[in-house]
Amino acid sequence: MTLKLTRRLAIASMIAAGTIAVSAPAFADGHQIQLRMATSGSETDARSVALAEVFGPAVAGFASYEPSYNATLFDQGTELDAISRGNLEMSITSAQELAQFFPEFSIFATGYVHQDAAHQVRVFNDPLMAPFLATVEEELGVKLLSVMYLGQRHVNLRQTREELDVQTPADLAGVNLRMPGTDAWQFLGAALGAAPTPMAFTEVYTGLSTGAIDGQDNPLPTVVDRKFYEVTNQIALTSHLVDLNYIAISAATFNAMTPEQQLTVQKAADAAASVGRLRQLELEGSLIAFLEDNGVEVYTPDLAAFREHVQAQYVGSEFAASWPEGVLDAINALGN
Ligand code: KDO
């Protein structure tokens, strides 16, 4: 934790000292504004599609939306730094990545906290978010415009169910489960009972096909979009994280826009998030049959056992210690 807090202070002092670009972008004020967006997601991912089809056209009158996919422009997890330094304008970022700078964001990356997509939206729009948003904007120069739904994450393994029937966290003991490469993700993997291994998203397919990893966790639409079903045999529907991403934009770029442009950008982000959310929910509801047709066994383990075990790991953890008082209760109060 000390390392991350130091990094946070370093960024704040770099902004204060002017080492990090917080000046107006080159194309502002009546000229075309360049909005380069970097993600490790694919072009066909529902979030990418929603941004390209809804956000891009909505801002086209004054800004050029320029997406790059599959981590071709920036490695997964380096996008926030890139925005901070003025090398990138937008990304689809995660609470886990934000927790690298601001540990309190781990509350939104904790297993079994968000209940569903609607709960995520209520949480994001609640006054409880204000201090979180202000911190990211003031200390990192990044504005979080809207919340996107990534979906319910499940455990997806190479082993057949005959080889490994996952009912409780104890069944995952020794399973080499790929989780994205930040502390909050690794903690969640261990909380599930597995042996978590960090690996970039773009390497997961190869990792699964060579056996470098036993499995990975992602929502069903991602398993299908990235063809992980070709190199895995089972999915235990653990629903351990109702996952989200934030549409992030450079505060310097946003603040250099006219109030009308800012309003258009905000509305465009909300509209894209909403379209992407509906599409992702639709996919989640329809993909089990496709996966089964492709030889993947999909089943529900003992969810109470997973929930209890995961929640117990967070109690007294360094992550829980960083959560502002009362926020978990406020999030729970916004649930169903
Ligand atoms: C992943 O690496 O497993 C993950 O699903 C983590 C998310 O936060 C998000 O970054 C996502 O990858 C990418 O957008 C690729 O879909």
Ligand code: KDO
Contents of the next structure:
Amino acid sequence: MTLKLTRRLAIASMIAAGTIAVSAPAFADGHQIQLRMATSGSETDARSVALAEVFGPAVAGFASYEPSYNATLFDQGTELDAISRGNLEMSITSAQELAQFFPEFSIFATGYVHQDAAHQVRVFNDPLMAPFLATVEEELGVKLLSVMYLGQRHVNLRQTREELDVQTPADLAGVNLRMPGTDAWQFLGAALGAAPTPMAFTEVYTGLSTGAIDGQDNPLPTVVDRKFYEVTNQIALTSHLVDLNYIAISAATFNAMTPEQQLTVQKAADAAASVGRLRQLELEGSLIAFLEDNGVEVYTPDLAAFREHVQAQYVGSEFAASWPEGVLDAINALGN
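Complement to the form predicted in complex with this ligand: the form predicted alone:
Just the single chain follows, nothing else.
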């Protein structure tokens, strides 16, 4: 109760100060509704492509979908503020960004909360999400339309499988695993059983090549793009973080639409998310074959053992303090 009151007072103060100001939805040319999308992604980013190819044409009868790429319209991380101020209609946001306003959203950016792409969808569409969605809409003026799948992070190691066969967290004991340097990422690395090592992303290839680190964690597209497969020998498909984005729209803009228009926008967002999800899964599947062709052994460890161990590390920790009671159990119940 104290956390919620403090949060509401903080947002109210931002509104009063002009940092966040609710205004009427923006319209262009007659009855054409202007839907400006600000994203830090490129024009060729899978999320951008899905929205441009699916969402834009679906709403073209009554709205102009106007994407802006590479954070040229608003700096990355400021899009939610822009929507709240009435200066923007749409963005692609993350659970991490939402957690800056509403700490309870950190549960959706935590190891082994989401199990796979299908589980993400089940969680987003389950009644357990209703309080989360309502809070964002009521207190920030942002409506979350659909969930987009970004990919799964896995453990990528220098050792061969003969030297180190990773089946449970115990097998990662003493492994110097590069993880991003924030406290949350380092906590996840330790929860996986490894010795998390902070290192700049630009130094990871060299670190793997010299043995300064034993491994790193990233989605398969990153492993291929950064050529980490040249200096590693195995990938354990730990799937310890199934990353996501949400398609966000101004609640004021959405609520000013007719019911028919709202339905079209919702269906268009779901369709774009679905297309992007299938394409990303197809890409990940094709990359496994590429990695194996390049001498990297790819296999699936005991995911139940990893999930149980990692979640046990979070329970009672500072990172779980903001999670609503019972939500983690509800999310797990929707799993496979």
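Since the model is a prediction, treat every value here as computed from it, not as a measurement. Rigid core here is just the name for the largest C-alpha set that superposes within 1.5 Å across the two forms. Numbering follows the first chain given and starts at 1.
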Practice task
Inspect the rigid-core superposition and answer whether the C-alpha of residue 143 shifts by 2 angstroms or more between these two forms.
Solution key: no
Practice task
Superpose the two forms on their rigid core, then report whether the C-alpha of residue 216 is displaced by 2 angstroms or more between these two forms.
Solution key: yes
